[in-house]
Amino acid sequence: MAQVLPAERDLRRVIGDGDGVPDGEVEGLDEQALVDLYRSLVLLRTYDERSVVYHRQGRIGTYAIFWNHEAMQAGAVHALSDDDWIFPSYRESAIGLLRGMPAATVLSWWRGHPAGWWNPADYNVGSICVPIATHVPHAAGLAWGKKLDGEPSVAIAFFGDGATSEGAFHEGANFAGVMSAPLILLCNNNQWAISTPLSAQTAAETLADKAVGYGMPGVRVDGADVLAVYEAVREAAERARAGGGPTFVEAVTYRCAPHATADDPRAYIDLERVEEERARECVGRYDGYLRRLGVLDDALTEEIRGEAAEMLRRGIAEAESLPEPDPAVVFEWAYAEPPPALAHDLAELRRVLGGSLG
């Protein structure tokens, strides 16, 4: 087994601030994906500022909102094969868009509607986990079944900073690192679980520390810095596909927005670092970044965010045209060969339901 060192404290960063922090580069990126990282990153942008615009309009649910989050989901994701898995909580819920997943099938998620149910095998993305932390044993198992199969998929799953005090983050990583899984532990640390500050959440001076107790390297990125992301992710999938195992990659940030739609952090959050932290948000750091390179000019620009919005706009309408489901839908899913008493049940319901109150 390789040695294992103290995680890296350091955030590790690639994009500069276009004045004193000079702009570094990631080998192998030519400007084609370089591009295509800015569409996805504007995609995720649009979907999340449009959905809270569809919940003040009542039509979509609760949602939990990723504002500039979305360097971390698109900077992993591209630095992933399409036979990678990855296993989103509900912070990444529109995560799917990045692998062809139509919006209206994540819009019918957030609108209660069973045709926001998708089967994992079609894009390799486990369905949105609402429990904290519970999914890390799946990806962990998921990325073990592959290695079985001598398949060079690898699993990467996100989380928050809050998760990693429950028990089953805990049993997910210590799993894949005695399995040697290949497997990513993406830790979204923006310092906030819902209204509890990282300092109530754990006495460990970072969360990248935690990777060492499960005989794993830990990386820290600046979380709204996509290529840091990038870079970092690749780094653990190629070391992953060598039979390496598990990272733990905290990528840091600080929420700016609500935790969710019913969220109101007025009350506990910093005001004032919520306001630097939009100063430098995500998509236009990069947006800068790339215009300090030449790839990117304001026609393009426009023309990404208008294929996001429309996109967005043709998502919402589809998934507002869907029929009601039908009341067999309760009854049907949860079993391949449900027992004989839901048959039963179903019958009893349509029965009522054709009656009248009357």
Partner chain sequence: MFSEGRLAELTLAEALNDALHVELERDERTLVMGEDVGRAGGVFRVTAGLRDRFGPDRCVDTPLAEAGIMGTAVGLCMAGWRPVCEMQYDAFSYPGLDQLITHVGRYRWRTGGRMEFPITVRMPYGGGVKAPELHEDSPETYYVHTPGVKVAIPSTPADAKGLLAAAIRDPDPVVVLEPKLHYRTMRGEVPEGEHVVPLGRARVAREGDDVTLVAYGSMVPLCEQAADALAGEASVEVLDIRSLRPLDEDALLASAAKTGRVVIVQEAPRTLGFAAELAAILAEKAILDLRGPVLRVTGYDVPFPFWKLEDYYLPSLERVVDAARRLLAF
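Heads up, when I say rigid core I mean the largest set of C-alphas that superpose within 1.5 Å between the two forms. Positions refer to the first chain, counted from 1. Since this is a predicted model, take the numbers as computed values, not measurements. Compared with the form predicted alone:
Superposed on the core, the two forms differ at F331: its CA moves 2 Å or more between the two forms. Comparing the forms between the two forms on their rigid core, the Cα displacement of G20 stays under 2 Å.
Alternate state requested, the form predicted alone (shown: the form predicted in complex with the partner chain):
If you are looking for partners or other molecules, they are not here, because only the chain is given.
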């Protein structure tokens, strides 16, 4: 069970520090499940680190970094069933990998290639949402629809602390509360909405306090503790399936990397805090936990890291081997009955591009 720390407004943790703070455990996770969770963490970490390199090499576009946010993503996904739905924001762009999505698909999304879009029903993963909080009502609506159909599925929406300042978040959360929809609202509170600190976003003492206004429980967990996230999301999913309605989970961490590759956070970030948080980042913390349990060693670690690195190598090679897309795709899906002017616009685009595409 998680340890609840009243001094930090009931922040829940499971993983200790190997010294003065003892480790807890989560009921129902055997050794294989614990290792599988580690495998997902490493896969996400490898994807994120390689994507930064690919961006610097000009092989993908501007990229939203999620270093040290992997525990929220892996912990939550492992707590769900395959029938449950995931609605990611741009910070969770690679979460589909945990549902079997090819790395080339996600990398193609960052390359702006049509192959980077998928049928959400193939993985029960919605499209990556770039506008802030607009996917929260979508998740609430799907969850309500599943309830009306008598299905036991749960939906989870991932969003940052800045999203709680948006109207779309309020509308989705309020709708879910009123309809008792089986929805989990997972807030990645990394203390920053790009360069705006949490203190300038809300007067609420915690973001979890906002849940009261929507008639749902609010839970706070250590966002760098994958087991605490897993336990909180599993409990929220069980509650939702039992007809208890939505839950707000505030996963508290601190952003240790730029908002995106186009950002220089040195102008606003607390650099000392960054170094403190990097020393207790989520993959290393869980690595230490598993080693203290005796279920992880150097050989297994290298095997898992090697598998993840090879997946990314194959993924970027596959993404870069795709043929150039026909620019007509930009126009084909905009209107049921395209206006005549679009034909002229497409012809002009082909001329600008040299007439060699499509």
